[in-house]
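One chain is shown next in structure tokens, namely the form predicted on its own.
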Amino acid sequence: MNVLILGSGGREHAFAWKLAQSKKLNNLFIAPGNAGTAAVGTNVEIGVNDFDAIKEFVLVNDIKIVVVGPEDPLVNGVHDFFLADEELKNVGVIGPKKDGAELEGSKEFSKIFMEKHGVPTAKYQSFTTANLEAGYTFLESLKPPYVLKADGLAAGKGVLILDDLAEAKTELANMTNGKFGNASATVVIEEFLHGIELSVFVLTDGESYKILPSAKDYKRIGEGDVGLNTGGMGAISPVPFADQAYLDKVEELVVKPTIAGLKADGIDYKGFIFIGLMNDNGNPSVVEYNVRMGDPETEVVIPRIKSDLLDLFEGVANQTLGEKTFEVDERTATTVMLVSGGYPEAYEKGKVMTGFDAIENSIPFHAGTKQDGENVVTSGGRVLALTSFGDTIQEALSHSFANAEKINFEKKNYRKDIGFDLV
């Protein structure tokens, strides 16, 4: 069957990556794609939010299945969009309608569907510039540090986390007069969750669903987790604290009750469910969800599955994902991304890579590269990401660090210490 992915990350370079493998692939086409989706793909250019370009190409390339990458289109309806369409009705989409899709698109949406639906996560109140003072009087009711975050989607920057009273009022004073556009009008105030985290993903078709792989990323940009956050600078999966008796803790407590929500809650979800966990003394706890695989950890969790994801796929799109077969890699696999100098603040683009041709034991996913006639360039802030297999995190690492130093680019940055915490 013909496929079409929607994004141009390294998320996408993953998913491209083992959708080529399966054998009941046809064409593979990624929209808009870089330079190593365009490897194992066709690189279509076409926006993710562009959807009557999109209905267009999927019609004419006669696609059956459009893989959703980022959360910007979902939560704009491109689910709904084809389902309302009558040519584009019968093409399966994985990722979640815009009813679902609120689990990400509102952090208030998220936790009134927690609290309804009996999943653990912290005590929080949501706020306005109708009632600030209400806001200012629950920030004295907590412990430091204090939690703040934008109700809407705002590109990963929406969560503060701060230690002073005064500033966290003031920032909150500020979240909801625009700081952050119309994404802080409404902001959520939460208890502090202590404790390390993890996420655990899952795939459902709405009935019955996998759990897939854990993992651990890092966002922080400095070593030992300092500096400002960025989209994730790493990530080991599994994560060793995790064992099948957490995880089992998991299914019960957090991922059945979320399953079961959404369909007392009449949502029809079909796609991925990222569950971003806290664990304090083996008791899990949600810090948020979303509505699509992270990135980098779909680099380290897609690897590790050994079945034929478009057949996963195809169970999602036809509600027979129960009786699909799930088989996982039981080695450990690290990411280590490689970044633009600057990042995550001001950076360059366009700086020619090389060293493609040196790396050995380890799979590179392309994250903000594009083609430059017969070099590849550097084309965002991530840039690439260095997957690696061993029997231990630290086997693993050391490919993806070895391989780290073989590509070259200008101003080139990761961090050398992934994993810090777990080994």
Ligand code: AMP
Second form
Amino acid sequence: MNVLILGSGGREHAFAWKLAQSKKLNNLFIAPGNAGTAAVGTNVEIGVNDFDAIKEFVLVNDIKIVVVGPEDPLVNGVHDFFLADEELKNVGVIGPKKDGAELEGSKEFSKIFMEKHGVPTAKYQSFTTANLEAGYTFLESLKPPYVLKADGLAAGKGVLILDDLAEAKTELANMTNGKFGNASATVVIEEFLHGIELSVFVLTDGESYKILPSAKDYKRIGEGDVGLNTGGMGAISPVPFADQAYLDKVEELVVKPTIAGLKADGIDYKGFIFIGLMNDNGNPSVVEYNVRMGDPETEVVIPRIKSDLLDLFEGVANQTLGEKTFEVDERTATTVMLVSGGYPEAYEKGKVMTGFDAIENSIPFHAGTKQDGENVVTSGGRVLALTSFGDTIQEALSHSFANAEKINFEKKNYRKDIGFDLV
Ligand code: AMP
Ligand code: GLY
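Form predicted on its own done, so how does the form predicted together with ligand AMP look?
Then the entire complex follows, led off by the chain already shown.
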């Protein structure tokens, strides 16, 4: 079977690395990919939102399955585009249609969905410029900190958490007046949830589902979880406090009503659901849904899956996922992300990377890299995720950190405290 992956980060390299191990795979393509994906498949210079070019490529190369990495093409309707096209409609697309992608594309939609289907989540209301006064009143009814979320996609920047009421009111006005463009024309204000975050990932064909390994990521740039938000500086799987009893609770309270809710609402969902949870004393509450895998969570979740990922994807496409075996490696996986100096603010690209040959006991998943003649050079803020296994978090991390030292590029930065709160 020929497969096309859309995307260019560590997540897509992890998918490519895993799919390349499948006996069912013939040719693997990644659009646009990076220097890492080029080593396990063929990179294709097509953008993830260039649907016409994707169509032509899929037809010429007899692609049977398209795996959509990022949310953007899903929210833009890549799956709908395939279904509406006579020549493409039988190609399997891993990722929901536009209707399902609204779970990530609109915070208001996801809150309405959760309320309707009894999925535990923070109390909320949404506001626009038309009812700002009501928004101020709602803020006054809440205890700080105040959580303000742009309804639409805002490149991970659309959530503000503020301690001061006056500031929260000002920001509500700013957001509805276009602080994040059209994405914040509607603002969801919700109750602040206390607890520890973790992420649970589900793969579904719309009928049945598999719960994938859980993970925790480290979003802040600074050690001790301080400073600016990033795409993610590292991840750990499994999460020790999310034991089987807790995960059973998540399945009953969150996963089952989510899958049943999608069906009840006529949303035929095929793909990943990434459930961001707050764990408050053993009680899960949903912070957000994403309609794709997380990055860098994928770099620890996918390596722990022992089963053939292409077989599972085939099950999603043919709605036979329920018949597929699904096995998980019991060991712990950790990943540590090397980033460009300055990230998540301004940073330089094009730095030559060295040390790949010295890597031992880690899998290097490329995030922002590209091949430049003989050299691999940096091409993004997040550069390389070093994933390792161990019987304990410490053991796995010791490999990731040792290799983080061996890879060099000018102004390399990484967090040396990934997992600090779990060990
Ligand atoms: P979201 O994009 O909805 O995941 O929000 C981004 C981040 O803001 C989350 O990963 C949490 O760390 C934090 N956050 C969002 N909503 C809440 C909430 N209701 N209570 C506490 N923290 C939150
Ligand atoms: N690591 C968080 C995300 O992928 O959204």
